[in-house]
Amino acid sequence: MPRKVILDVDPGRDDAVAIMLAALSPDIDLLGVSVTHGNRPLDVTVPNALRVVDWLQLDIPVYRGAADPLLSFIDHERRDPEWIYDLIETIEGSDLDLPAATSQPQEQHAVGWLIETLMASAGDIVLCPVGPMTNIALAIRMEPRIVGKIEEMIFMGGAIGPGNISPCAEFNVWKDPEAARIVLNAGIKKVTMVPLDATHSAHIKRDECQALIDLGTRGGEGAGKLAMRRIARGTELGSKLQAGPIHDALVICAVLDPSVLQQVHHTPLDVIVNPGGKDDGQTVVDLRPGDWAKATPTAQVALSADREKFVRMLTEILALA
């Protein structure tokens, strides 16, 4: 039976590929897509999500969510300095290189839909946040009982090694660390973290992108071109690799086959919230062996991934339509 999935996104080219995988896999029942701020402002990320579902010619409900981090009113410059959007514009673009959307988001707010859907469920929904966790944190604060209704949360965020927005912080968590801390300390029974360490090891090469395009499907063409564009943008920024990570897509592959994640550790997991500090938004795990680690493990954390399996899964799913 297909796994029921809610995907919370901030598109972004890698989010777009994640939507395509979740929508096209016969082993996933994608209940809907909730959208948050993140890679771009909400007025861009919502149309981007709609562009993807329209491109696939599928009827997938898209819900407009949080436009700002929880505490943006306290320290706007901490979360939204102009240089960040300039950099992301280079990597992710504004319109995903897909035709403009003709569909509209649902009238219901994403947070209300998350609460309603989870509370009405049999506790069999996999929650997949692949952007800042603002929508999820707001839903938990409004209705704490949803925590017991989440079968599993698999999220893309954080870093054990170097970050990408600061020396120690990954963008999704850094963008709203207060939200991430609320969610990761809420008591969700099974949490899997897919950090940069894993997504960088599951990169895709130019020839593999071209192979996706050559599948001749809307999924293959769309994902292949989006991935190819990310690689090209990385090269413009100084990368010497003719390859690039498709971060959020790895989460969907992990929903389908957890063995795509490697070096998985059961560990305590938390987020540092230190406004203005150099460690603000850092994810902290305890990988010390033996009796050194005394805290109760709260998450599975993957330090790498099976690149060949990842690319094979992309190809098999995107060949379907």
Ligand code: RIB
Contents of the next structure:
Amino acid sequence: MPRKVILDVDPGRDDAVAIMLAALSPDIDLLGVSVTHGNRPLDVTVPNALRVVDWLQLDIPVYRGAADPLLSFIDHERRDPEWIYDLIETIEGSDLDLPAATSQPQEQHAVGWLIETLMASAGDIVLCPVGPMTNIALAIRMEPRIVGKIEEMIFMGGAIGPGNISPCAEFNVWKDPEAARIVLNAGIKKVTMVPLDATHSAHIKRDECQALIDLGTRGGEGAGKLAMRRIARGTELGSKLQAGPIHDALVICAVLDPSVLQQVHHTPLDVIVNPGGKDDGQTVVDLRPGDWAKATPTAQVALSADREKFVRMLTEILALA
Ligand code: RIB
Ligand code: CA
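Could you output the structure for the form predicted in complex with the ligand, given that the previous block was the form predicted on its own?
Now the full complex is given, and it begins with the chain already shown.
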């Protein structure tokens, strides 16, 4: 039986590859894609998500969600600064290099759809947030009973080692730390965090991107070009690496085969909310040995990933269509 998945995204090139994998894998039943602000403003991330499903010529519903972090109205500079969009545009380019979307998002708001879908389910849905957790936090606040309906949440976010948007914070958690705090403290029975430590260890190389393009499928061409473009942009900006992470795609591979994640620790997990502070949005785990790390909430946290397996999974799934 394919696993039922809801993907919450902020595309973003790596989000786009995650959508492709979830949509194309025969072992995933992708119920829909909810979209949030994040890599770009919502008015860009929604059409970007639509570009991906149109490119695949699939009929996957896309829902428009939260345009702003929970507290941006009182702390706009900190929670939703303009410079972030300029920075990401510099890194990623101005669009996804996919044709403009012709389809439309669903009428229903993403948060309403999340609640309705989870409440109507048999408790067998895997929730995969790969952007800021604003939609998920709003859904939990509106209908706390959805928490018991989530079979498992596997999310891309957080960092144990260095952050990417501040010395200690990862972008998704940093962009809406209040939302992440609400979600991680809600009592979801099984939570797996896929932090930067894991996604960076599963980087993809230029020649592997080319091999995806050479598969001759829409999935392979689309994902290969998206990943290649990101590596090329990094080179233009001075990076010596001929490789790059596709963060969000690793979450989908973990849904399909948890052994793609390595050095997985069961640990307390929380988020620091400290607006204006250097540690705002930092994820805190407790990797001390022994019994004293018994605090809650807890999660499985992966410190690395099996790079070869990840690339193999990408290749197998994207070869399908
Ligand atoms: O820090 C990496 C994460 O931030 C990825 O999900 C990327 O798409 C951005 O949202
Ligand atoms: Ca993302």
